[in-house]
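The chain below stands alone and is given in structure tokens; this is the form predicted on its own.
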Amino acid sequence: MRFRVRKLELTSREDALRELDLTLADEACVGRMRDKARFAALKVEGLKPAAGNILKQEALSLGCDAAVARGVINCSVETTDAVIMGTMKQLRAITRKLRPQPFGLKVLGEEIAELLKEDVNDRVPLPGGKFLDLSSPAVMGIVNVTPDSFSDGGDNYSADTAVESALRMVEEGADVLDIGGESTRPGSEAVSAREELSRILPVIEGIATKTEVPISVDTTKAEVAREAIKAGAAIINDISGLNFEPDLAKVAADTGAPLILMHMRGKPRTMQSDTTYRDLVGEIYRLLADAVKLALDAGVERERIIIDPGIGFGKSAEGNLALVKRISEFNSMGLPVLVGASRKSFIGSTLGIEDPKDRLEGGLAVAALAVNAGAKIIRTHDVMATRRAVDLAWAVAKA
């Protein structure tokens, strides 16, 4: 007799629930085992030695594990990161054998629950009352109000063309528009606001008087932003995650409109100088946690933050490849994630493609890939493609 045995992908609750369900099992059996049939893996960074050894202690009683450094058993490190391996039930149970546990474990135990909530904001909300809806993937359309941009520059260079281009975006299935007017290519240099603002505002302003769809400004100036919103652009998007003007979260605070936070190490003219990661998604993911806090600080609600996490902005073509591979560990961050690859130079390099414009195809593998991993927004040049792109990516993820 022979049986046929196969690997299960269970990436949900639902999944497990499913895959339980089809084997008869009593209900009651299939409430305690669902998160039994999930694994997975936390790290942790920064414990001390003395914390390392309790959580590798307890993660051991529980038929779990926990991978900390070889000098944690004898103190002979400052500092340990660690790496927590168990079912979902297991991890659930560290969190309460961790609350009367010394060396900051108890606040570990409550940062463990609170990511295994699993919960992502899927409403974010806008100026005026209205809502960004991400229950569903969203594209954004960008509209590049520039002569020099890396696919597109000169494209909308004039405020009529621009206005046109990105109504034709939403025509074609774009939820927000993203209206840039400095280029922020590799080697680019930066322009005044006062540039900035004459490129960007007849735009956002014959846009907002023609369609509903919300209006993302993507720049690192306060002052471009203050006045953008008031032109009637509703979100910002700061490519510097608040390294360039940290006032931009001010911004975002006073006029209630969301704020994208990205990574990118150093600035548009020297970032491609250094791609060199040790821990590419951890340093990455340090980064964007660090403009989180500075957000919050300054008053932005966390339900208006959302991050991206630099797709090509300061990574090699292969350090690209690995983060679009290990988006899905942004989603513990408990934030949209926006995820902008398209034509960009990794996919070219990768497929052997100069021209940016003939990526296409690159930029709409990514898509349904970072849709697969979880990302709610997919920034694009190509709306009509990605829109069915990632429309079919979501309905394999949610089939």
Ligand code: 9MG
Given for the second form:
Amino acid sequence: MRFRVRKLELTSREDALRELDLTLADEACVGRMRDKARFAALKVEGLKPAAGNILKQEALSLGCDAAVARGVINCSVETTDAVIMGTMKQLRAITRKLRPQPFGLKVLGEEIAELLKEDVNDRVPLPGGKFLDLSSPAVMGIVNVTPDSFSDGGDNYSADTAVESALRMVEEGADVLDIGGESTRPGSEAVSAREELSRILPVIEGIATKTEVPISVDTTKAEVAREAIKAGAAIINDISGLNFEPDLAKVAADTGAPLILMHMRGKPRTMQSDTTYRDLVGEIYRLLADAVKLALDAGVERERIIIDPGIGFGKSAEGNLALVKRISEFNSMGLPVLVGASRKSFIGSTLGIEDPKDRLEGGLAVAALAVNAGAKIIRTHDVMATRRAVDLAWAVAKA
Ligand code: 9MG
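Having looked at the form predicted on its own, could you now put up the form predicted together with ligand 9MG?
Full complex below, order starting with the chain above.
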């Protein structure tokens, strides 16, 4: 007699309910057990040793655990990070246990409670009362109006060709069009706001009169963003995550344009000179959280913020692969996540493909993995193929 024991993959409440129901367990018990069937490990940073001690004790008292620095026991460290491990039920119980505790643990409890809600805003308000619907993943088509784009070699450098190619992307299923007038490829030099505007304004104006699909402006400059929005753009895509011109947040706050905050180390000219990280995801997460705070402080509403780990920006090929593998961790911020891997060099180096235009399948693989990991926007040069890959991955994720 064999019992055919196997591991279950219960990644959502619905998954847990389904499997528990299949056992024909009592309905009331299923309700109680649902949160025992899923497990999570939560990373916490910067606790005082006393807080680390209490957290560990509370976790143990609930039958779960928290890893903290060895020096917590005799307060020989200044701060400690922690990994709390338990079922969803135990983690919820921890939030209640932390409520009356000192040393910042009450706030930690509130943060954990917020995280466990697993809530992500999927209706991003746009200027003019419209919304970007992210209830299913959106595809963002890339329109580079630059002479030196790494990925298309300047195919859309004339305004007419750029508009034409944007409209083709709409036909192919793009939900957003991202227009950029400054190359962001590794090693590229910045251009002036004037030059950037002269490239993108005719394209934005040309597209805005012909389609309702929202236009995002890929810029790090406040002046460029402001003019682009006047010309018809509705979203700001800032690859510097407010690092170059923090005033960009003010433009977003004043106009109501959603703000995409991407992580990049350094500047495009220098970003590949140091790609080592002690804690890749932790560092990116921290910088994105700081950028989100800057945006909120400048008056941008939380529901208008989108985050992006910045694949290819100051990361090694291995770092990019690890980042793709761990995209779901960014969902913890409770904000929609954008992923852009299309034609990037780590795909080329992993698959041995020199010409960026031949890297389609690699981009599609990342798009599918990203959607499965909960990403809400996929940025791509290849809209039709990506639309299909995203839709299929989404159908699987919902199945
Ligand atoms: C402009 N640009 C190039 N790559 C990008 C990416 O991965 N994300 C975002 N938001 N913008 C990008």
